[in-house]
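One chain comes next, on its own, written out as structure tokens in the form predicted alone.
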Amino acid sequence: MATQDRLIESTQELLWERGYVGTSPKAIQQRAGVGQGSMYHHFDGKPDLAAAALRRSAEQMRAVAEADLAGPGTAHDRVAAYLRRERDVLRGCRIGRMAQDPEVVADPRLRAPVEETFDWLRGRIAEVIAEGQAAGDLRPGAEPADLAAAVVAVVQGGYVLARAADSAEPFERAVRGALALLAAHRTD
């Protein structure tokens, strides 16, 4: 693997793990098994890092989901699929952890891919459940980006208390009980 990218793995799991203050530079290098020299040569400094982990984070976090919004059977069948998938549940969204982060949210460039991620997955959550409707799947009347932020709150706010129970239980009570609203606005 390229320098290049060790440094940018390296700093997406510390980013998850520890958040932008607690992720340092040399805590960079020692994982990504580089010296300053290429730290410095392949990026400007701890931000610049930063924002390219983030974004390669978003880039991998739109591309699971939309392997299952994009996948086969009904609006239905597919929001289930996202928000039945597997997740590393206790360690947290590795963008949703971020929107957390002060350091992160205060400067626009860190915050940018964590914010279009947020809007590109309710985005795109929206559209199925419009397709749903227009197909005949769901009950029309509900507003699909309505629907669709209160999935994505769903499981960010799922991840947050698996986190503080240390249990998955509150987040797979979360998702049922999301696959129990949208069910209520099934047509069949």
Contents of the next structure:
Number of protein chains: 2
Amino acid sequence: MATQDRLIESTQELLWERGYVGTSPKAIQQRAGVGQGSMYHHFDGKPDLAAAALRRSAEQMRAVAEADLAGPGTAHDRVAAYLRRERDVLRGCRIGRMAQDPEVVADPRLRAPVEETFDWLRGRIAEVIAEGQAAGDLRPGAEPADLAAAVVAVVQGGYVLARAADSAEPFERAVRGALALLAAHRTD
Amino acid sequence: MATQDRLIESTQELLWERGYVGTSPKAIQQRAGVGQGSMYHHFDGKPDLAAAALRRSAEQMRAVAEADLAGPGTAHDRVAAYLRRERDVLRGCRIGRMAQDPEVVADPRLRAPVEETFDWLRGRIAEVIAEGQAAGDLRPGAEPADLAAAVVAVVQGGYVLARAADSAEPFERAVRGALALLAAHRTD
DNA sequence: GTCTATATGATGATAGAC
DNA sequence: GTCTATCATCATATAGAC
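With the form predicted alone already on screen, would you show the form predicted together with the DNA?
Next comes the full complex, and the chain you just saw is listed first.
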């Protein structure tokens, strides 16, 4: 693998594990097996490298979500598939985690991929829900964009509860609760 | 105000704004208007002071939530009041934020108040929902603990979406979505 | 109890050899 | 392109005067 790619991949991992503030250039270099100069040759510095890593993580997260949302079955099935997807719950969300970091939120280059990912995800789920309402699969009346935001929030909040408890259980409960609420919106 | 209290309060604010990793003893001292020696006289170090600050924030968060959950109205009304409470959305949750910090999660003294707060909150909301089901206010069948976890997750996830978007809108949408889903579980 | 040195290591980056 | 100095600054604490 090329040096750039190794640097980006190491940064993706470290941002996930330790956040932006907790990730040092030195740690990135060591994990990538690369010297100082090499990193600063390919990237302007920590923010530049982090931006590249976040863009790549965002792409990957979109692809994984799209696989569930474009899958087979009714709208309800596809949203349920998204909620039920197997996740490494205690590691949290690579993208959602960044929203807690003040330096990420303050830097437009770092926040952009985070914002775009959730905008896309909420919009995509809203689309599925709207289809379901139009097809008579889901009860009409509720605003699809609101329901979509709630679905995404349950997952992101589930991660928070799981890490707080050091256990996947609260995440699984939150998902089951959301599914129970959604089931009442089915018409079949 | 006593020096200890000023230190604890400054630490509460800084943990909220910058997280545990991002909060330095120096910053705490400066905000409290206190010298180095003074801080180390009253507390063993950063972890000790942070633990005291988190315990106090946890107490305060419990009291605020209990005010909504013990309020007037049906079970549905009280859960809705909790969801609808006015929040400083872009600042996020003082307690939930800590769950993202690896050093907090790794240190039992720091994680304990976080875990206990969410355990209590999920349990308390589950109690209210169970009451509502027993009273015929809420549709029976769904597991109260699951619904409670979903409700708490919507709020915590709402904060994540809001900070990602640098706007309160996704939070408000998520709450509206959750309310729409809950409304379908009312029996009146 | 509070303050001002002082110490040790990490952070984020630059300089310049190879 | 990659490496090894080197640097200024910050983080976290200890020591000891007052």
